[in-house]
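Heads up, the chain below is alone and in the form predicted alone; it's given as structure tokens.
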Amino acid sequence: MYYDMIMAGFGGQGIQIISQLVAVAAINKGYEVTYLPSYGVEKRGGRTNVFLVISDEEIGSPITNHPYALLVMDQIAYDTYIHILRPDGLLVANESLINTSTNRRNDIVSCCLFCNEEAVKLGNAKLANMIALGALLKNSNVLTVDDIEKVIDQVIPERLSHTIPANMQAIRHGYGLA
């Protein structure tokens, strides 16, 4: 098994915090895992995205050109990634934030989802990346939302312990609407 994926949005979005989700699961399954995040020095609305290689043998490389999959959170991050998504890859986007009636791709499986707008329909608009990681773990079959609920508590910090409850209510949510 190989799987590869780039995740992307802008600073606040939770793109680094849903992918350690996906590679601590990833580890916690055996799986070998290279996580590579990159952001800007701001601490909210810098450029962030996150390589990710889920293997069950050695990973020769951090870098992917042309992933299985695509978890994009704004219209930078699409426009930046969207053409070297592999033919039949998944691409997962939030519609909120992304105009997607330019995706010309017609070769790939497309999960465009509202993620603010239901997010806010749970109570909580910092919750939209757990809607889309929900949605990506249902047209992945990588991982299921009981691997990540196994490890949330050792990504999510102790000082918001308390938001794991909503944040596994959304990734159900997600899941449910993918």
Second form
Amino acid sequence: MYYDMIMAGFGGQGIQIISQLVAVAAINKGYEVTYLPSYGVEKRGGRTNVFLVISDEEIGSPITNHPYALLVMDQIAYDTYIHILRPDGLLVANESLINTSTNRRNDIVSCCLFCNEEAVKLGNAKLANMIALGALLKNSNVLTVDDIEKVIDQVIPERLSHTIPANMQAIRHGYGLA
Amino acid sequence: MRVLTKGNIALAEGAIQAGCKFYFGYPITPQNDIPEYLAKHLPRVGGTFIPAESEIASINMILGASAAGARAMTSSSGPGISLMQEGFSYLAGSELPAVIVNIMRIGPGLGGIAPTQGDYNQAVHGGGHGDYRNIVLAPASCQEMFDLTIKAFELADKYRNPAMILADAMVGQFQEPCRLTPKDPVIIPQKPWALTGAKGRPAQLIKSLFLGPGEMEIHNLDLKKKYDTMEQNEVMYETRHLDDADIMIIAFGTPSRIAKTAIQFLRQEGVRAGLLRPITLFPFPSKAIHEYSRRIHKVLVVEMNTGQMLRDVQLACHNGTKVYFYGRPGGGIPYPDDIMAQVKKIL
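Starting from the form predicted alone, produce the coordinates for the form predicted together with the partner chain.
Okay, now the whole complex, with that chain kicking things off.
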């Protein structure tokens, strides 16, 4: 098994936390993982991205230029990476902030959700990333919602542990919508 | 148990578990996770963390701590490492162990923070003045950031010589599952030469100044003997698929990881490529490269610079071996496709 993905958006959207959830859940299932975040001058509102590789064998390259999956939370992220998504690859896009008609691809599997609006419906706009994660889990068949639930307390900092139920609810909501 | 750990953090935890009791350093990206982690965690093991006023101060504080017999470390990147070079030379001249970490950033000058391997020559061949060598270890995974840091302390003490961890920023910044316990028990050797106050024993001296006639020549030849011993006993490298290879890729750090994926894809297409990854850059695996190149007549060196390790490979290769180079300097990172294309062009 080999599955690689890029997740991208702007700082504050929670790209790193959902990537970490996927990475830690994959390790917990016995997979090899590489997790390469952007680093350096990143800040809230700046660009943020993650290259994530999951495999049942030793992983060579932690970077990828034709990923199996792309999860993007805003227009710049979409425009930056959509052209390198592998044919038949999976696109999870936050349609609240992305107009996919600008660079439309017809040779991929698209899952576009209004993550921001759906998160507001659940009572917290910050849950948009978890809704996108639910959609990714549904369509990628690498990890299940239960796999995430098993490790979420290792990833969410203790001071925010009270948010775990709402996060899990949002992941399930995204899974159901996708 | 394996925990998702960033390379820089694995290195810092490795230093703590190696018994490092003193860290002195000055901030610079992309190695800031190291002092941040040690500031928080070194005191819990009775260690001392000092945010020094400069890199020059850091390296000279290391010299002091080392002379007193402690395991000590500093870390920096490009411009900071350049400032430390005088200290490297004094450490080597005084035969003092120390671990110095360079998470490389792009140069020359202030450059940039993307991954690069532009400091190979500085680490392996140069830097400070005089006839000395650094032990140089090049990790390519988060696990090796942990394991090789412990190894660096061991080698530094064994040879009383500075040991450097030379890593590109990708290895420093990415995360992988790591086992954060030492493979073998850490043993810190006795240091009867250390300057510990001379109570009940004759006073000792540690110095790098030898003005008597011929003294410095004897000292330099003694150092040379030590470096020769390292070349005999401490070379480390990894090989992959070299038994039937038509081409040998030689790469260290991140390019070696990318080459592994390229080789996997090439082999699926029936192209017989293999890898030799130097883990120690000094001592360099020259003998191994020479032996393999007697049978594999095409060698491709891949580096994230304009060709620095390349010269050492050319010197090591058997006569008649064709040595090719593919380099991405200034923050360019090769994709597996790029390396595959180079291999196909050569074969």
